Each structure stands twice: as structure tokens, then as C-alpha cells.
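So this first bit is one chain, no partners, the form predicted alone, shown in C-alpha cells.
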Amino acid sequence: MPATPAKHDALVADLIDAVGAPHVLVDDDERAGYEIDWTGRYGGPCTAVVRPGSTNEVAAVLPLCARYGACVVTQGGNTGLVGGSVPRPTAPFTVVLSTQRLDAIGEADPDALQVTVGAGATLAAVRDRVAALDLDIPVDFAARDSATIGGAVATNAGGSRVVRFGTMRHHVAGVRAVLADGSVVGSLAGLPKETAGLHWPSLLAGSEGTLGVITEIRLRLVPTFANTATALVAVDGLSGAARLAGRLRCEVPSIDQLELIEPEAMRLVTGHLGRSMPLAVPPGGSYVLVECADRRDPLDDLTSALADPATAGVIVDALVTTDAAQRRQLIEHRDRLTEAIAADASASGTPVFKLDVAVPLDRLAELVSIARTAAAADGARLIPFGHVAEGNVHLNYLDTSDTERIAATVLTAVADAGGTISAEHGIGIAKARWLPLIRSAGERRASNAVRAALDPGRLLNPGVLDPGVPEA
């Protein structure tokens, strides 16, 4: 029920006295940008907007809202692409807290490669940090601007670089985190072998807001890479693109992205860039760009294995380089994808409505056949890229007109060939009536009864992963 302007004013004034009135929005025109999600198709109006500065400041926030009956949607950079960070339509007495100010980045430890950041820090102020120590974070992906490490542990984000480091909860050695009833837990000690106990990174991770508010993270960190060399390789599909990735994987140590680009994905950001296309395809064809890094030159190891007479068969074409302005270019063609998409989205008047999913590499090719059919009967237009060696492809639909169509054909059938509906960009609300296709009756019941345990008033986030109470 929506809250009596009483109980409005009284839980504002309570905010106001727990975090001060400059970090209390509650002005239409300054919650506006925190109340919709990044692809306009997901948002709903909030009663305020709460920037806490430290952890006993959201320890201080939470139990306001739940004594006022308020629900809580913890927002990072607002990058997310499943409306699990923004207000739901139908819960208008939402607080949005925003973890804006818990962007703290503490002193790396060079000698055990981890670093203490706040919440709400940045992927590339990370980056940018530990750059002096030639340290490096192991997680990437083109909203690293934007994109929060918070976030990124609460959806336990993957990105470019899972090839060779794995996904967000393989990078946290610690988390520091807040419970509904306003309950601290977690270590920031970083111990490796600290193993009493419930681990509080592993249980977060993934959880999407909605077991705990993540204030702090231990991050685990690598080295610098200085030795850079980039291809992009056009095969002749993608079946050849899987066989391409496993035998780099085998036989290039240094590999760090292989991402792949379908040749609609290319026309789009080719145009948007207004570039020609780099390389031609064969109909059918593919494109992958593959990254390698290490302490030295990888161009030999590269260059040897696109020769490999494993893989001539399905190599068409390449371009390999070491040159940093000629690297730039190849890499904008998959870090600026999804900037082209949006444009695209904006001039076409119909928010994109993106699909992020993963199967079995050897039913790749047969699920972009399937989402490509799916488009052709909603006379939309489907823009599919990913990260070929995890079978993780993004299909982002244009022009859409029955989006519950095309979900309930593609999510079906990468149910069908065991995959998963979410490889890294969360369930959220987007997805969370289609949780049963990958998750049992049993698994869903063991995580509302843990979610029960740790927010019995169902204030975090209600609706996300949660696609009902599941059957007894």
C-alpha cells in the first residue's frame, strides 16, 4: 500500500537525521535518474533516495525503513540490465539507497595482492588505483566507468576476462555487508585459508540485494599484463568459433578476453563508429576478438596457434596486432557495442530488451538459430555478441513488439539444452517468473527459507529472484 504522506514525511525526517539532508532526495527532478534503469524499460517511482557515507550509516537506515514498512532497493551505478536495482512499478513506498558514497578505495597490499573499496567505488577507479603498484583488477566489462564493484559482487558479474579469472565471486576475499535489521557481518581481513564457518562472500554473491546491503569488499588483485597483443579472427561460424577459442585456450597461456561478435553486432557498431567493416565473414560467419596479456611478448604464441592447421579450416580471415592505436580500434568494436545499441534504441523509440544467457558450447550455434527465429516472427531486429569460451551470448532485440514471446521461446530452449538463463547480468525482475526453468522446487524453497532467516520482512529488493513462494 502506498504510504500515508504522514508516514512519508516521518520516515524522510528520520532519513534525514540518520545520513543529513544533502544525501535525502525526495525532489521529483533529483530522484528521476535514480528511479529508471539504464535501457528505460524497467523503473517505478520511490519515496526517496538515501546516500549513506559509511557502513553505520546504512546500519542506521535500514531499520528506519523497515519500522516505517518501506522497502529498500540498493542501487550501485545503475548499470544493471534486469530492473533489479531500480523501484517496482507496483511498490511505490520504495527507498532507493544508493551506494554512491561508499566509493572509499584503501591502500593496496601489494605483497597479498588484495585491496579494500567501498561499495560503491568503480571498476576503473580500481583500476586506476592499484595501476602504480602494476596491479591490476581480474573482472572487466565496458560499463567499468560506471559499473560498481558492489554491484558487481551482488550479481556476481563475469564480463571479458572470466576466461582467465572467473566471475565476481572468485575476486572477493572478504565482504563487510548489513543486514535488514540493520545487523552488521562479514571480515575485511582477506584471510585465504579463513575457513570457520558461514562465508559470507560466497552466500552474497549473486544474491542481488536481496539477502544484505554489501558495503565493503577485500578484493583480490593480479598483476599488470604489460605485453598486449590483440586479433580479430573471422571464422566461418559458430561452431568454428568454439573450436577456435578451445584450441587458444590450449595452446596460448596468455589468453585474457575471447569475446564474440556476430556480423549483425558488427554492422551496428561499425556504423556507429563510422568505420567500414574491418574484416569479411562468409554468410554464416563469425567474428572473435581475442585479447592476450602477459610479462612478455604474446604475439609469437598468438600468431602461432592462428596457424595452428587445427583450426585453418575454420579461420577466414585476421588481423593481429601489438600496436596500441590499432588495438584501441579492434576493442571498440565490442566495448561500444552496447553504447551503438542504445543509440539505436533511442532513435527507434522502443527500449532494447536484452537476454543474457549461456549454454553448453557444442548448442551455441543452434540457440542463436532459435533467438534469430524468434526476432524473425516478432519483426524485430536481434544484435547477439558474447564471450565464446563460456557459451554466454547477449541477444539484444530492436524494435521489439511481443517481448514475452520472444522470452518465453529463447529461455525455454536454453533451458532445454542446460544452459542458464543468466550468465552474468543478474535474474532481477526481468527474469524472475522464468527462475523454475533452471532452479528445482527444492532450491527454491533452501533460498527463501535463507532469505527468511536474514530478511523475514521481505524488505530487500521484494520481487527479485523470487519468481513466487514456491510450492510445499
Ligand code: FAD
Second form
Amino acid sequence: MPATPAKHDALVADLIDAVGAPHVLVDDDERAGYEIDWTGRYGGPCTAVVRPGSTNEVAAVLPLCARYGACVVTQGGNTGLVGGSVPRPTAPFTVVLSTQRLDAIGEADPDALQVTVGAGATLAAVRDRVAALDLDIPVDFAARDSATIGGAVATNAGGSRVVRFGTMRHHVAGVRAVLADGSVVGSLAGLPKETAGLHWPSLLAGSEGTLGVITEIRLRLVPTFANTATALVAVDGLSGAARLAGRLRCEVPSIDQLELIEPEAMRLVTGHLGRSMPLAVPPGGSYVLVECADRRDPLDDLTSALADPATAGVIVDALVTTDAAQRRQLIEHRDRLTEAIAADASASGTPVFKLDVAVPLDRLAELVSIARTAAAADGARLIPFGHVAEGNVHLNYLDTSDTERIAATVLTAVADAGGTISAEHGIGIAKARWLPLIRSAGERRASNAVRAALDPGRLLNPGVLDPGVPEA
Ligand code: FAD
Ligand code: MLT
Ligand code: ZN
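Could you give the coordinates for the form predicted together with ligand FAD, as opposed to the form predicted alone above?
Time for the whole complex; same chain goes first.
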């Protein structure tokens, strides 16, 4: 329901009282960038964008929105890929709560290996700040310059370092958040151990803005590893990629990334970068990008593991380097893939259709084959790549005509293989209707009960994580 003009004006006036006029955006051109997602596929109008500057201001804003019955979509860097960071077209009385001003970064504690950051601080800003202490952030991905720590917690983001350090939820030593009624919950003490009932970091990581607004995070850090070696390896196929990943994880303790690039993806990104293919693969082959990082030079470990008979059997060719410029070039083949896909989609005029799935490693080859068949049946182009150690493949469909049919085919196959329909991007709006494929009615009822307890008016990110089917 759209708000009446009187209700809209009254809410805006109260929001201005709470955070100050410069931080309540109501003009069309000021709101526009907050109303459309990164892919251009999702979005809708909002009544206002509000940019609180502190936890207390967030605690003032949420009860106001509840009083007027306005939905609240929390937005960090707006790099989410499942439509959860932007208003729904069907809920125009929505306030976008931007965390942009919650971007303070505290002093890192080099003994505890922790830092307290505002939810709106970007990954890159935190990484740059802690570098002086020889510390680093354990989560990294290509959207690092815009994606926020709060957004990464809310989506339980993954990225390239999961193989070494795990997903974002493993790095939240403490959290402060505001519930729909304005209650402030959580702690930033960063205690490595505490068993005292409900654990807010566990509850909020991956909740995609449906349970509360995360305002501050006590983030775990890792050492900086100054010595790096990078390899681009051409292998005989996806099973070979999985075999290589397993062997390297056993033989090379400094493995920091094991990334999958299928030939269609390599062709697209090299075209985008104006380069030629760095290595040839045979039909059915794949590429694996390997990054090692350590306190001592990891090159010998890496080269001897690549020469090991157990891996040599699947390797077709390899480029290995420790040279900074050459490493950067190799890594760009993986890091700039999402950008290359977006550029292609923008040139063709049809937004990319993204699936982010994971299956047990021994089912990966079969799943990608089903995904390719679904593309061919639709007349679409498939660009597959991902994080090989986790069986996580990003299936990017370009020039689609029937995305529902593609999703039905692929996501059903994923569920049948014992996999997940969202490995790291979240469920958002995009995958909500497919949630019953991987969550039972009992599980969905339990999730709904938690959500109803924390947000009885269901104002926080409506539609996200919600299959929209009445729960029997
Ligand atoms: P937004 O997009 O603003 O929001 C995402 C979701 O989190 C929304 O549901 C929103 O409501 C909620 N949210 C945001 N902030 C808060 C908060 N403070 N409190 C409560 N809820 C909040 N993701 C990966 O996991 N791995 C990757 O490798 C990866 N690579 C990417 C590469 C590119 C080029 C792009 C564009 C995206 C990539 N992503 C990846 C997806 C995206 O960057 C992540 O999901 C990221 O964590 C989103 O952060 P954000 O600040 O942009 O959040
Ligand atoms: C990645 O691994 O690069 C991301 O998850 C982004 C994407 O899927 O496009
Ligand atoms: Zn990814």
C-alpha cells in the first residue's frame, strides 16, 4: 500500500528530527541509486532514504518506521546479487536505511587480532586500515571497494579466502544490532569464548536484514602473508579440478585461493580485458587459479605439489609466478569476471540471471553439465565460474528468455544432489520462492517464529527469505 501524502510527510518530518535533514533523502534523483540493485534486475520505489550516523540514531529510526507501518530495507554497499538490498516493487511505503555513515573504524588490537568497525565500513577500507599492523581481513571478494562489513555479515559472505578461513560468520567476534522495536542487542567485547545462551553473531550472520540492523562489528583479523605465489592451471575437466583442489589442500598449507574458471568464463574475461587466452584447455577442460600466501616463500611447495604424480595426471598446463605484475594479471582473470559479465549484459540489454549454488564435490561435473543443457534449451549463454574447494559454482546466464524454467531445472538438480540453492550470495528476493527445495516446512515454521518474535510487524526486509507460501 502506498502511504497517504500526510503519512509520508509525517514520517519524513519525524525522520528528520531523528537524524537531521541532510540525512533524509526524498528527491527522486537522490533516491534513485538506492532503488536499483547492482545487476539492474531488482528494485522499486522508496518513500525516503535515511542515513543514521550512530547506533542510537538507528534505534530512533526503527520504531518510527514501525509506528507509521513503513517497511525498512537496510542497505550497505548495495552490491548484493539477490535483490535484498533494494525496495520491493510491491511495497512502495518503504524506507531504505543506508549504513553509509556508520563507517567508523577503530584501532585494531594486535594482541587479540580484532578490530571494531561500523557496519558501513567497506572491506577495502578496513583492510587498508589494519595493514599498518601487518594484519589483514580474512574475507575478500571483487566488490571489496563498495561492499560493507555489515552487508558481508548479513549475507554471511564467502569469496576467495573461504578455503583457508571460512565464511564471514566465522569472523564475527561480536556484534551490535538494533531490533525492529529499537532495542539494542549484542556486545563488542570480542570474547573468543562465551556460552551463555542465545549468541547474537550466530543469529544475525546470514539473516539478510530480516532480524535487525547490524550497526557495529567486532571483526577477527588474520596475519598479512607477504610471500605469495600464484598459478593458473589448465586441467582436464571439473573432476580434475576437484582432484587438484584436494591434493593442493593436503600438500600446500599456504593455500589462500582455489578458484574455478570454466572456458566460457575465461573467453569472456580475456575479451573484456583485451587479452588473449593465457593457456589452452582441451575440450571439456577447466582452469583453476591457485594463490598461496605465507610468511616464507611458498613457491617450492606449490611447484612440487603441481609436479606430484597425483596432480600431474589431471594437469594439462600451468603458469606459475611470484612476480607481482604477473600475479595481478593472472588473478584478474578471476577477479574481474563479474564486471565482464555485467558489461556484456549491459551491452545486450538483458540483465544477467545469476544462480549461486554448491553441491558435493563429486556431483559438480554433473551439475555444470545440467546447467549447460538448460542454457542451450533456452538459447542463453552460460558463464560458469566459482570457488572449487567448496563445490560452489556461479552460473551466470546471459540473453535468457525464460529464467523461471532455468531456475526450476538447475535448482531442482542442485537439491537432488544434496546441494544448496545459495552458497554465499543469500536467498534475498531472487531465490525466496525456491527455499522449500532445501528447507522443510518445519524448518520454515521455526524460522518464521524467530522472525515474528523479533519483528512482529514483519517490517524488516519483507519478501526476503520468504517463499510466500502459507506455512501449513
Ligand atoms: P548490500 O548489498 O547493501 O545488502 C545485502 C543484504 O544484506 C541485504 O539483504 C541487506 O538488507 C542486508 N544488509 C546490509 N547491511 C546490513 C546491516 N548493516 N544490517 C542488517 N542487514 C544488512 N558475495 C560473496 O559472498 N562472495 C563473493 O565472492 C562475491 N563477489 C562479488 C563480486 C562483485 C563484483 C559483486 C558486485 C558482488 C559480489 N558478492 C559476493 C555479493 C555481495 O558483494 C555480498 O553479498 C556483500 O556481502 C554485500 O555487501 P553490501 O554491503 O553491498 O550489502
Ligand atoms: C564471485 O565469486 O566473483 C562472486 O560471488 C560474484 C559473482 O558470482 O558474480
Ligand atoms: Zn563467489
